[in-house]
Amino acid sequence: MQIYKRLIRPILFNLPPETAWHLSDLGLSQTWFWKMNWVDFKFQSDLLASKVAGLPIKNPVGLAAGYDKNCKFLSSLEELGFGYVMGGTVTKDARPGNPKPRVIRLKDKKALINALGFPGNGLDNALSEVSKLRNHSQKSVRILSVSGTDISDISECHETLEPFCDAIELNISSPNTKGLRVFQEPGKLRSLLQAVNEHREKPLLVKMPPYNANGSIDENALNLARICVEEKVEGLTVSNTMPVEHQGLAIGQGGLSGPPLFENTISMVKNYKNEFANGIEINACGGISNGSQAYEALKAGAASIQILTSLIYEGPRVVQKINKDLNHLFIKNGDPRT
């Protein structure tokens, strides 16, 4: 991690965020390198075995949706030691996303604000990419994130991509995608889930909206979760980025990610766990960047944790570091999930 922090990150952070991201993608495209060096990123312990959406995983650290939007680099990302990786978010049609600038670094907080708005190459392109994965050995559970503003479009994305992954996540909560919040209305969410359930054969997760910044219980979010339970959804991702305003973004607002979200994430996980006990799986997403924070999330009731911003700030060894620290805490303090 020191090489990344001392050499690679300073170079990348001197570039505009999306330029740096594209440069990182160029590195991830060298699949041969990551397969050759996978041992350098691996940490394995039976103590860390967990589940996501009921599927066994070797450790509880997952890659959140949004890093590999077009599902081009999942094979390389799997070599970094994740228990599961999330591709997407995929929409039916190609989308340019919001106007630039649309990503801001908050370096002092190791945080990001993004107003990307689901830029991507669309369903047909994603299908082409995930079809290629059949030629690569699978190192972790693969989940694909899908979204949109129309039930039929989302349902088509789900039905088309489900055969090429282990589970699907429905993103109903991006704070910077116009029209998406329609599915935060209970009746609309139920209709969406019922449409997806007509043809689904594999586990389903739903990415929930965040609570308010003060962490107070959000009854609307809990009501959406109750509908997910009633419609037999296996897991909830708790949660998405926090809506904030920023004049540096072309649209004036975006979603905050990184350490500032951590306390709110823990509060949400506890609330969901208290409400649903073991009735639905909870996966913590937001502000987790080290083993202590991951341990706290698991203790609060999460089955797994998802990272993205910490991968950008800490580098490709962050998964190994989190798992090593988690294993030490498991030995020292016991498994928080029991």
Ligand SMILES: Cc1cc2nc3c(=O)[nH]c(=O)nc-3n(C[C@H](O)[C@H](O)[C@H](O)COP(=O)(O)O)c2cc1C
Contents of the next structure:
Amino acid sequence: MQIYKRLIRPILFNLPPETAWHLSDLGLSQTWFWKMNWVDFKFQSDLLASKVAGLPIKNPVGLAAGYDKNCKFLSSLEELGFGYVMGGTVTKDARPGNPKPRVIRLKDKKALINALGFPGNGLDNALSEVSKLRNHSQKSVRILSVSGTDISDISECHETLEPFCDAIELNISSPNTKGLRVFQEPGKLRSLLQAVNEHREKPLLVKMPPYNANGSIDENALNLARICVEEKVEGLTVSNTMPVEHQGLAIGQGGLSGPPLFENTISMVKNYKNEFANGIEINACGGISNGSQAYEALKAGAASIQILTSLIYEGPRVVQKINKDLNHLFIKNGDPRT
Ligand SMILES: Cc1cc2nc3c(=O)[nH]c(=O)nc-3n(C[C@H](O)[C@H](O)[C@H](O)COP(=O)(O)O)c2cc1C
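Could you output the structure for the form predicted in complex with this ligand, given that the previous block was the form predicted on its own?
The complete assembly is shown below, putting the previous chain first.
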């Protein structure tokens, strides 16, 4: 943790965010390094066993979608001690994303604003990447995130990638992609889920849009969740980045991530849990960076937590640290899930 914060992060944070990201990708491409025993990032404890999308996981800490959009580094990321790792979001066609600058660091808040707009190499490329993983032993549950603006495209992504992972997440909530929010219209979401259900064989998660920044209950989001329950979706990820305006971004707006989201994440999880009890699994995503926040999310009713921004600010040891602290809190205060 200290090497990352003292040595690596200052170098990376001197570079523009996307350049730093490409540089850390170089590190992730060295899978042999992450597999070496002396860099063991895992923390094991039976107390931490949990579930995502109904599947057993060794610990409740997952990598959120968006870190490895083209599914190139999953075998390295799976060495970092996550209970599950999410690749994608994959779209059917390759996309350039939005014009740059499209990622801003808010260093004082340890937050980011991104307006990436799904830059990615598309489905065929993702397929060739995940096909290579067949030769690697899988170290954690693997989930792939898919999205798009058209039902048949998303359905094709789902059907093509499902054999190569344990579950799929449908992202209907990126604030930065034109046309994507069409699936926040209840009828459209139902049609999408029904199309996917025609062929699906594995568990499905849906990534929900966030409530407003003021945290008031969002009836539309709850309504979308009701449709997910009716269409037998196994779990919801609650939730995505929060739409905000920022003049430093070429398109003037993007999605906020990191600590400013945390309180809203907890109230959404509580609210969904209150509404659906055990009718659908809830996974908390947004602003989680330490064990006590993870504990609070599990206490609010989440089956697992997902992180992305804290991996960038705290480095790869953050997963082990969250799990260690969570284990300590389980021993001290009891398992909040029971
Ligand atoms: C740079 C960046 C790219 C992201 N890309 C995606 C994406 O492709 N698909 C998606 O579902 N979420 C994406 N997200 C949202 C994250 O998965 C997560 O929901 C959000 O960042 C909140 O979690 P955090 O506060 O732990 O980062 C992205 C977030 C960031 C910061």
